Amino acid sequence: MTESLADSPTTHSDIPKFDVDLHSPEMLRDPYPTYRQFREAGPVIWLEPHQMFAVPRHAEAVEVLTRWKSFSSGQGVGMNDFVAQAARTTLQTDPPDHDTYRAIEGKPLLPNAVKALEPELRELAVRTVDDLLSRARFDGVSDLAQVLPLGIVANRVGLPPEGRERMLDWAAAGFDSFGMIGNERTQSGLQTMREASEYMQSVPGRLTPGGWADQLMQAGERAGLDLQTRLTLISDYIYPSLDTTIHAISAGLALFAANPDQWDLLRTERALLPRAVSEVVRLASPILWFTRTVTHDYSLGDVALPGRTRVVVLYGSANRDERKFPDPERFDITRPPNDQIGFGRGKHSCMGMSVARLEMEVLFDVMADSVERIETGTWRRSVNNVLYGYEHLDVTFRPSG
């Protein structure tokens, strides 16, 4: 790999071009057949409706995500400039600001702090699973997948009650706002984000003492951050921590239901829990894409990328790349756990992934104690510019013993 366009034989005119809108109903319902076409076409493609390059394969996706000096998040990780300027969070900044913000926000998410959440998570999981075992059918999203993230993370953030009630709406809207500026969902998301921003102006002095948001406000003040920056950074606890984990948990229910042999294996070998979570996240890929801006002329996969252009990293496609994952459509909880990029990679790897992993491991562990078989029925996909997951999923638990 070189970083000189002079060494690259492929120019923009030679790059495979697709007239595919990532926001279209077809892509939002099932992007994976099209992703396969993208990967077959080459390491970098051009999306005509978005006027952007896209990276569908694993190796190039990892290269983009780990070379932050060449592929910047500071110009935003969405497809419009407005949200990049309006939400200057850890997600949408480069070092040194990124490192400063992450150090302030990350204290409640350090390993020892996260480990301390386990007893409460396990108690909540046991109560929830015991209740669901008594029902003939339940919604795997609202009745199960949402319970731990909302029950633990939402309370730990420490917003006033009316803020906690809106967190799911704000989280979904935050991801919608990353779309193309002319897209209807993008505009709706931006409007909801404005409402959320206005609400955040009211929270100083009303946060739960000692909560994550309260700790952030105090640590940020000591670090010299202004009030608006600190209020904006609270959103890093809201948006990445809810929908993504909820979508992964509900996808796990569907995957284990469709692959009972893997559920039997997990019930027998609990040491496979970390790998099982990684495999669920790989196939679920709750975040389908983010973008980066090329800071200088760069050769990626022998394709010449001009500086100051935007590149879409297709996480959902890279996580099913045949070049990286043998039989990639197969759900295999024995796969190595660190190859998938559903939690990102590099400096912008998911700050809350240790919490998400713990929530999923605890829940699947508790389920494995008392659920012999998971069965699923009707389902409905959520519709979001960036997120991919279930809005509704009928589930039945068959008890063991």
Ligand code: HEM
Contents of the next structure:
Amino acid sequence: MTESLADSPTTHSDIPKFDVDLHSPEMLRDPYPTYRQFREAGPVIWLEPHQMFAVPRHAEAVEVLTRWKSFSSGQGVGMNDFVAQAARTTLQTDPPDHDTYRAIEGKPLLPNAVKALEPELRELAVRTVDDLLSRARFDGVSDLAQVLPLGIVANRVGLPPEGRERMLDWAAAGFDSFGMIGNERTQSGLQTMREASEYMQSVPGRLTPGGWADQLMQAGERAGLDLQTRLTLISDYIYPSLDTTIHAISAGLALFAANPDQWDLLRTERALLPRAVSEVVRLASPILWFTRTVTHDYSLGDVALPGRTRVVVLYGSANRDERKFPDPERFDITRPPNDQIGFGRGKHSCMGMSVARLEMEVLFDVMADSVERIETGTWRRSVNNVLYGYEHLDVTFRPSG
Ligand code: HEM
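Return one more block: the form predicted together with protoporphyrin IX containing FE, after the form predicted on its own shown previously.
Up next: the whole complex, starting with the chain shown before.
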């Protein structure tokens, strides 16, 4: 990695330049030491291999995310133009389309509707944790973290069953496809997404009546959206909901295993569950980055960003910004809950946040009833252009009393 303040390819010769490829396996497995260097270098940096600006600190990340008129999602939030045209979901639109889509899709995800999911999530969590307590060792990802998120997709979204076993692959491919167009994972992600959209073409008339997808199709029709748009929007209930939550849950297992004092604290003070979930999401930051396109020349602090350039928002880096979070590497479930931006911020903040929070709160609550100690063993990181998390994590539950 090189950093230099000279010979910038842009007019911004004083902006720190980094020759760091965000898609390199080293960065995807552990970007945090490099993120620290980004933050130390300045509020805005230039990434040479991507030919894009990036904001590694919390304050500028929040500014970019909350000024949607200046920082557009409509030209896509990835690093290539193709994925924006292929998937015009809520994520990749600006108002007024964005507001229409969000109003149509958002109903089952509103806090009161989500609260009604609690009994079924709790029952599934109790069954799963009981089973895992009887096993000497299990995979924290496939045996535990995947269970609730996949359960929601299977039981609530209401899609025909034959595509379900491919959902995890499609979700990961969807995130890979946001990368640079010349990157191999981006190409293979785009290829796999074609398979996913063929499946989507087969769903009309086969949706479970009353399920989230069925409700969306009907509400979208009433709002005058064409069939293709409605089918594209169904994916908002699937792809952003799986690996994100799965990675956050497995990161939570690893964090509580490494910090037994925090596990003891949560077990005795369950009122800390919402804060504990926020703190897990802060350190997990399952989505490492998305981009925005600058719509007109914009001064970010004292840095002049020219219009039509892309800015990479580094959520994971912002969530460990020492300017915002004292002792940022420390796992502390008593931190104020609303500072972290792992669920985004502003107009595009996570639409499924209440579902993800409920899944995690219920699971940690059920575990806290019967697990005295969480122990972890060997692990492997997954490698994805946008997502950060475990592909595998050995876990043992030590039962209480
Ligand atoms: C821990 C789990 C999750 C994390 C960390 C997460 C993270 C995020 C982030 C960072 C964004 C903002 C994107 C941006 O700034 O452009 C976002 C948006 C979104 N998320 Fe999540 N998410 C999670 C779970 C879910 C779930 C369970 C669902 C669906 C049920 C979901 C659906 C969405 C949708 C549809 C958007 C787009 C919202 C918009 O553009 O207005 N997410 N998520």
